[in-house]
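Coming up is one lone chain in structure tokens, specifically the form predicted alone.
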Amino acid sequence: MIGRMTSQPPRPTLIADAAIALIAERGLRGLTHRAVDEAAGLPTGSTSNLARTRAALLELALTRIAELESAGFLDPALMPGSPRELLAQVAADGLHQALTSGRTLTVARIELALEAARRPELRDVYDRLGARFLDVAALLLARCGSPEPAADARRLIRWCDGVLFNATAGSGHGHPPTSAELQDDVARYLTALLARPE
């Protein structure tokens, strides 16, 4: 008994995780606080007694996606390999799992961001969890060279996020990138990002 009750995931991490799930599967509409218990099997108010409003569950999932995304990402001081050689593969690797196993995030994260653009309240926390992707991404770029890391940093996020979309919910969804295609995508990327004029 006691095996088991240790085994299973704190509350909170139940709900947002939940929650996502709704979200990917139901769009933003299908959240409720009343499904995110059934879906998390939990009594009905749970919750509603973590999260009171729609915008504290929006947060909460928000927070969990970052939580997620972010954890496969080690320290790059502690990765092997030539700067740039570490980036492509980062980012390259940090796609596929994105459009692959983790596409439920991505297509939560996706909706999030739309309704981001109408709640400040979330944009402020949609941007303020984003900025770890960026400082890694600045990091790596200025040991690569790039003469304006803190720029070529949200060069390299809005491409990224333009493959994630497009091949999420775009035009390209039919047809997702494989892992080379994502490998030759991002080498060829990253040449012509960091490439200066004479």
The other form holds:
2 protein chains.
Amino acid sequence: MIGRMTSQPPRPTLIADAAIALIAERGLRGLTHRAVDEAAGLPTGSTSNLARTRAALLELALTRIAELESAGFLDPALMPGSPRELLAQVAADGLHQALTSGRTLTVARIELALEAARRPELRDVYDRLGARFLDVAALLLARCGSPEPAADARRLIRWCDGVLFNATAGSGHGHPPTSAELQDDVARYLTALLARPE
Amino acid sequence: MIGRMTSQPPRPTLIADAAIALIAERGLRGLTHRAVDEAAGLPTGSTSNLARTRAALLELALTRIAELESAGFLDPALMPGSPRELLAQVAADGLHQALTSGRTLTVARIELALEAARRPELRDVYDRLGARFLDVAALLLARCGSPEPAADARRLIRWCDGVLFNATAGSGHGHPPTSAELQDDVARYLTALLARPE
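Could you drop in the structure for the form predicted in complex with another copy of the chain? We only have the form predicted alone so far.
First the chain shown before, then all remaining chains and molecules of the complex.
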């Protein structure tokens, strides 16, 4: 009994994770408070008690995605190698993970990004959370000698978004790039990004 | 009366266009046969008569998107400039158009791509239509001297998907790249793509 209690995540986590899985599997059309109760194995009404409105439920899911995605971040200061090698490694590993063990999070994040274009309050959450990724990218790009790290970070994130969208939903669906391909593509993209014609 | 009749598009086109606009505006959750009837200004049941099932309605919308998107294609053989300039121009113009006048089509296409990951029959339509874009890209890349035009076409489409997703739904929402930025980014990306370390 104690074992079961301690191994069970807190209820808000259970609910958020069930919502994320539903969004990834069925799209936002499949997300209802009732469906989340069922998927989480909780009594009817549990999700409504935690997140009364649909907007609150969407925000709960998106916040949890950002928490899980940024949990994988390592402190760049602790990692070996040149700034360029480090950035290439962080990007390739992050993409690989987002397309394998993190695939559900990736698909749900893309769904919520589209919804955020229609809901200003969700947009704020998405942008606040997205800013973390942009900041890390800009920091690493500055160390690589980028003369405009903020703009280059936006370019890099755009490219990463393309890799993730294409492999999960676009024309690359069913044949995502391998880890080796990602490393090769990242290295090549960074070369292009950091080469400045004078 | 004759004027009205001749200026009105055929009913399947009216219905497909209304479905696309609804998907872009409200997401797939907002797409119902009834809502399409209303948006198209047609009697209740018109959409069901044309596309009985939800799957048929989704396919109708996606086929129309591909028709409209590929209508903008020019015959590369008729365009001036070197293959490299031509490819850069086609890509930058295509992206710019997809983010301005074609924004509704772009958002609806992204929504339908996600749904295609959940519906094998829609996947087939998406892949068949996507293959046209890959083929044009591969043809142009081969003329630019790419040693592996099919793989490079997949890379280029991934990058384009990222530009489109990021600017319509991702962290670039609200501040899409300008035409000049797109041209600069395309040129830089093609340099990276076509430079082969030996």
